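In structure tokens, the next block holds one chain alone, the form predicted on its own.
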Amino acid sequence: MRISCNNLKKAYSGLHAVNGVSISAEESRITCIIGRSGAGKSTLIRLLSLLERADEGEVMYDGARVDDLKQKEILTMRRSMGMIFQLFNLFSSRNVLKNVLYPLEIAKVPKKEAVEKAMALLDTVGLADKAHNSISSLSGGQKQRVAIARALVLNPKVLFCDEATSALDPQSTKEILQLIKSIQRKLNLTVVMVTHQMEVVKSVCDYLVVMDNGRVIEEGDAQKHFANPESDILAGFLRNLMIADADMNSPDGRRIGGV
């Protein structure tokens, strides 16, 4: 599925948290969305994933208008997206495997037929062993690897992720990363991912956008922006990361400075 929109606006107070934005996320493309707090990364993709309604402009999905459909149309339009949260947004009275059937529930699916499928993504998720098990004693990248598997449940063509490694340590952080990219190449899926951490966007961003005070700033294939950013953000995004790997591999093991 393609995702664009045409001068989006929407403003909180009368500040405008996304001014007219204008971009699309191709078909079987992760999109990134980088920027730095404030920058309306967050509120965009509230916008495009139709959580929120923009004061103006509009989102279309594979080519049609879908911000002005009715609420009704919108929660049906839902169901081919997932969407995955920096705080995962699971319930904790629920173990793991209710936690993924729940979507399925509202779609009213039969039991023994999402059962399956719940498993089915479980397994391909890394936790089919801990099915049973309370959302409670599973570490941050498990209950992420939940979240995904709930997010992709009702065969999504889309998928949104908001900060989705921000709550992770590095290593989970990669785990995740390398879990969403295979997916994304297996299903064929549209992955729009916001995210201020650069070291997300360098492993897994096919498309850059970069955002600042709301507008969109610089955009283009990520390889070659990487290569010769335009703007003083992208920029300084890249030398705090090659400042952070440099302290990672410094000769002796430990980071510069003694840390």
Second form
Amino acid sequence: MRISCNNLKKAYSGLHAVNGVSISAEESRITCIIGRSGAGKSTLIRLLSLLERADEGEVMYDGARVDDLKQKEILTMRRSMGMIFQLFNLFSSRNVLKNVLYPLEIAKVPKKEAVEKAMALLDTVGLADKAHNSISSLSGGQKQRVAIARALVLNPKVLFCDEATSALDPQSTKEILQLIKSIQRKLNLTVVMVTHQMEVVKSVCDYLVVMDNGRVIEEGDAQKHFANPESDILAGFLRNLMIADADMNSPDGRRIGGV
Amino acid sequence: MTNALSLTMDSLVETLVMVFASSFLSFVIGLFTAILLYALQPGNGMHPNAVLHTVLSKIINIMRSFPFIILIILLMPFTRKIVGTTIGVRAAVIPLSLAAAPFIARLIESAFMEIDKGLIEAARIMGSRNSDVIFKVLIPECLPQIVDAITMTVINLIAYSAMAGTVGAGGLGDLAIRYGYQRFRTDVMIMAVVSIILIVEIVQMAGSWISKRLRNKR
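What about the form predicted in complex with the partner chain, after the form predicted on its own?
First the chain shown before, then all remaining chains and molecules of the complex.
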């Protein structure tokens, strides 16, 4: 499913969080929206996922306008989208399996079929053996895996990721990104990802959108823009990443290049 | 001299009936009101209505600030309409329930408000209807706090029920006043007070145990 928007605007108490954004996240591609905090990227993904309504502009799924749909039609539309969050947002009153069952329950899928489906997804994310564990017994990376299973259990066509790895340690971040990428390829998903972590963008991104001050300041094929950043912001992100890499690679952990 | 033990037993039963019935009713009314308050609250995408929310909220505040003894008297015409009389255990249940309902509504509402907004968003994005959000997310997530709220309400109602003697409902509080105080029966006084303390203690222990078990399972 192609997710696009046209001249989107959203203001909170007079402040323009998103100020005239038009982008297109093509089908079967990972689109990353990167920017510093306060750039408006979280607001943008909330507008695209219809969690909030824009003040102005349009949101389109496969070219058809969806932002003016009635609440009931949005409910149906939501069956075709999944979303994962920075803090996982799992239900602590339910165990792992029951969290993954939730979307199936509200979609009124028969119990037996639902359990089979949920278990299959837990298997995909490598947590089948933890199906009956409580959420609090899991690590951050495992929680995000459960969240991914839950987001994908209704076979959505698009997965929104809102800072999905920001609360994870580097190793878990890597694993979650690999998981998202492999699932994306396998299921032919459209992925829209918001992050401020350049290493995330670098490892999975197909199409890059750079935001600042509520506007898109740079966008295009990720590899091209990594090689030749147009904006200072992207150049800055890439420079920081190089410094971080150098830090990790230097044997005694000291910074290289006198920075 | 009337037997202190049998007097206490009769009053104990009256107190238990009053407290149990009014706890149940106030919980039903309070939970419904809390859901209504939550749904009307602007900003959570259900049925935001600032005016209705404020009105309902003010009504709750007013009900909560009434001294219970006055509430009993003010509610008399209403009580008569509902149960046909203003005297006795059944009549006492009406003001008791209406006194406790706003209290429990506030407690449950504040538990609802403490739920992370992210959980509600996650539920929404998965296609939850409002009823799914309320019954499959909010209430299950708040269950330990709801149990605590019920415990507190029951204990409050035990205290309130002592005043219900005014409408001839009997109960332990009434017994303590009529026999222990007015007829100088210290033995009855002690038994009544000890019984009240014991009920409160048992309710608190049971409530804490259930709520702790619910929390530990998470």
